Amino acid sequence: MARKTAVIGGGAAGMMAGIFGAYAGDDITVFEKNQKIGRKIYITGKGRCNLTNNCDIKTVIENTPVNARFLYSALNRFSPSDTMTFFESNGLALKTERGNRVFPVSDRAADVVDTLLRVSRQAGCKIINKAVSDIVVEDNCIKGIKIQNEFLKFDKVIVACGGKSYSLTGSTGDGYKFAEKVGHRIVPLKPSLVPLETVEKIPSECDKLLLKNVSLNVFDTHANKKIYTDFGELQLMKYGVSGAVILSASSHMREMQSGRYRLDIDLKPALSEEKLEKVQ
């Protein structure tokens, strides 16, 4: 008899969990509180969806700044190569761009969502657009979930709510509450992969100005050392800086104290100061 499994969250993790749970023979119901699944997928990669990197597991581990060893088991079970194979075998053509970043050939994040939705339905997953209010636990065993005050019986519950990074997409921290209820310890939350607010004011004329081929060095002034270097796109914003190199750099900033970090930005790293003077 198929085990009844509830998946809380219809994002990338929840849909994949539902699909492979259904492949394993479970009776899957995915609960998504938004009216559409994959809200966060739509906005990733500037609407193009950088869905994985075309590299081996060792490279992923080496480029994970915090607790990389935790990923070993998951990556060995389902690698970046497996991710690409999954989407391509289900009709989504992919391409690899600079930095081994993988995108749909169409450059449409919506096509990634459509693929996940189509495959989940083909696998037999049911999708219910309602918010789960609670997980029901009795005698240290999962009994089911609640939607408002309605109890629904399930044998298993998969929590795939995302973090607390973008509340407009539905990531409001519900998953932490559910995880804590069933005995997990929640460590203090810290921001990562975020834009940075600068002490200096950015001129209004430069707001949303995208700069390409910029080099970035980040210094921790408290530790008196360089903690990160990168090359790529940087975007000036009215509050500070954003863009790919800034988002990556932010994950290396362990303590987000005001004024702690200094950014050294070179707009023309390929030119020496002497050549730059001649150009002027």
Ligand SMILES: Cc1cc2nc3c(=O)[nH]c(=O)nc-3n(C[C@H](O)[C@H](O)[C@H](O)COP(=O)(O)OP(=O)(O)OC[C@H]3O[C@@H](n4cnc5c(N)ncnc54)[C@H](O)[C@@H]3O)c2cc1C
Contents of the next structure:
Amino acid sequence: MARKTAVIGGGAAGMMAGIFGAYAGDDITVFEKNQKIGRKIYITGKGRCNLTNNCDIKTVIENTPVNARFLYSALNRFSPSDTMTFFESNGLALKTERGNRVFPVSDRAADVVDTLLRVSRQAGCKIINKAVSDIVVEDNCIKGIKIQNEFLKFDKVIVACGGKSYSLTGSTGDGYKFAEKVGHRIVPLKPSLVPLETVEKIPSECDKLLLKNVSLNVFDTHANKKIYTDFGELQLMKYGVSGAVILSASSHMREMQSGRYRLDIDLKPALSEEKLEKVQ
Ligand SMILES: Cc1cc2nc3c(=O)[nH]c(=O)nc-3n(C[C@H](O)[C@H](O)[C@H](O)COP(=O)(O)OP(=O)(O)OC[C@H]3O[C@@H](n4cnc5c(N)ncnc54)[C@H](O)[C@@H]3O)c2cc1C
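Could you please show the structure of the form predicted together with this ligand, as a counterpart to the form predicted alone just displayed?
Zooming out: every chain and molecule, the one shown earlier first.
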């Protein structure tokens, strides 16, 4: 008889887990607290969803700044090329852009959500738009879940509640609570791939100003060393800085205390100071 499996969370992870669980013969129910699945996917890649990178596993590992080894087994089971095959064989045409970034040809993240929803239904997944309030464990065994106070029996539970970023999309941190309940140790959370607040005030006229071909060096003032260097887009914001180079840099800044890091930003790296003086 098919094992009854509950997937908590209908984001990218939960939908893929549901689909492949159903392919493996499980009787899958996905619980999503929002009225729609995949709310975070809609805002990814500026609404276009950079759904994978067209590269090999080694390249993904080399470009993962922290604890890359953790990804080995998952990537070996399901590589970037498997992700592309999955979407293309399910009717979503893809294209590869600069930096090997893969997007839907339509440039619509909504098409990624629609594909996940359609394929999950075809695979036989049920989707229930309700929040799971608890995981029920007895004698070290999963017994099921609770929706408010109602107990629902399941043989397996997959926790795919997301992290804590952009909590308006539904990821309010319930997954940590569930993981802790079944015995996992939760380490203090740290932000990654985020904009940065600066000590200096950015003039309001410059709010949202997007600068291209900027070079960035990040220094850890405590360790007195350069920890990151990059080149590309940077956006000035009223609270500080954002843009591709800043988001990438933030994942290398492991201790987010105020004043710890210094950013050296060169808006015209191709020009020497003498040349710049002459340009005026
Ligand atoms: C602005 C932005 C841009 C991004 N761009 C990209 C990109 O271009 N490419 C890329 O690969 N990644 C991108 N990311 C990262 C990517 O969005 C996430 O890594 C990915 O969406 C995480 O998927 P997930 O399923 O683990 O979590 P989530 O998408 O957060 O899904 C978790 C789901 O669980 C539900 N849930 C939580 N608790 C419960 C509960 N108790 N009961 C029921 N349901 C519950 C939530 O409502 C939510 O729908 C971006 C992220 C952001 C914020």
